[in-house]
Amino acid sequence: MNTAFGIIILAAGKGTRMKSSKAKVLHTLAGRPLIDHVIATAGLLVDEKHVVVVVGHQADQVKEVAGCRFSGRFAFQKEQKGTGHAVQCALPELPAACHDVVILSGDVPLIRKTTIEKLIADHKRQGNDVTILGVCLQNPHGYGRLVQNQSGDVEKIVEEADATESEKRIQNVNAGIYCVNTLFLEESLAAAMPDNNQNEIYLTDIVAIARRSQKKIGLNICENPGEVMGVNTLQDLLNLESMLNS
């Protein structure tokens, strides 16, 4: 296990599109809560003391469920101010030895250990400040688009709500999983502003900040779209169940 890495799992969201009073990460897939799948994968990569789970909505319930098989740390996001703010809440809980951090989503349960290992390996080998996991989707609706220049370098990530019509046609999208230099992550989030349609601090803003600061940005494309499929609706959950049973 790599002691120079930490893992932050974002699990604070309410998940209003689930049409349920239950926090999204508490919904079950293959008989286990979504958050349990992600924590289990994180535990294969680093010591659990290097894993921080960000909780918010129904925090006590999420901590109780996650804590059954998890001895890592929790960070509390009192107000839902966006994914960037959630990561800011988690950073103080990371051990000082974590020079780089992998950011996972608690509602992306099928992400594999080998995919994250490749993300980490490429991040280190290329000397990146931030490495993005992306995926190519025939129907990219709802996902942040990876805006790339003619050389294929990522210039920024544009969320669906802020995308222009031409940007919405981009099929390379953000899977919501990153490997980032911890110091750069702290500095870039401190510089991020909630100047978007949601009035939130987007984690994706660190990419544009990295480009402006002439930091090195890497991109890994996941070959299996199902592996990085997020759960936003009950139908998404049924789709994942079908994938696992096929």
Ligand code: UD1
Second form
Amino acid sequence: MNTAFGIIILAAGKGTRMKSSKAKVLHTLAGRPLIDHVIATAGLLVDEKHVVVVVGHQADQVKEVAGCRFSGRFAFQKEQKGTGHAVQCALPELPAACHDVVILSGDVPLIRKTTIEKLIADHKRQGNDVTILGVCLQNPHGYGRLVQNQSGDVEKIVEEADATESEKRIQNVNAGIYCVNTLFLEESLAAAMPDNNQNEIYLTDIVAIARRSQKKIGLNICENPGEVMGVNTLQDLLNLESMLNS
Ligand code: UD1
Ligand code: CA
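Having seen the form predicted on its own, can you show the form predicted together with this ligand?
Once more the chain from above appears, this time first in line as the rest of the complex follows.
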């Protein structure tokens, strides 16, 4: 158990693209709600007292599903103003001892403990302010693209909705999982603005902010794309279910 780390799990979104009345993280994969998969993995990495789950849409139902075996904390995001805003809502709930924080997505259910352990180890060893988990996808549609310079350093993350045609051709994408220095996370989110095509405060903006303020950015490429597949649509969920059964 590593007490210097906290974990924030983002689970407040509506999941509009699911076209379902049920909050996305309540949909089941292998018979268990998506949020349950992610909380279980978080519990393998740190003491649950260092885990904060951000709830918002159908908060009571999500808390009920998550809460039966979960001894961590919940943060409430009243309005879903974006992933960066969700993290801002979680930060006050994070124990002060958490020098660094791993951010997980409630809609990326198959992420493995060992992948996060490697992310944390590299973050520490390299002395990074932010370490991004990325993946190379044949079809990157829908994911934030990693804009890298010639040396491979990540300069920014561009969301599909804001990407130029050439950025859309980038196949290295953001898995939505990061390890970040807590102080830097707080400072950079305070500087993040909803000046994008979705009018949201993007968590991904902390990368460009890190770049501007000469912070150290690391990238870990996950070799197993299945593990970091996000669930945005019912079809995504069916695809994961059939992947598990194959
Ligand atoms: C996000 C990333 C994208 C990445 C992808 C990986 C941002 C801006 N984009 O996009 O770069 O490639 O994940 O899967 O972060 N949520 C909240 N509150 C909000 C909005 C979202 O808690 O206000 C939660 C959702 O419940 C979900 C997670 O955050 O669990 C991700 O949100 P989602 O809208 O699915 O982000 P993506 O568009 O997939
Ligand atoms: Ca998603």
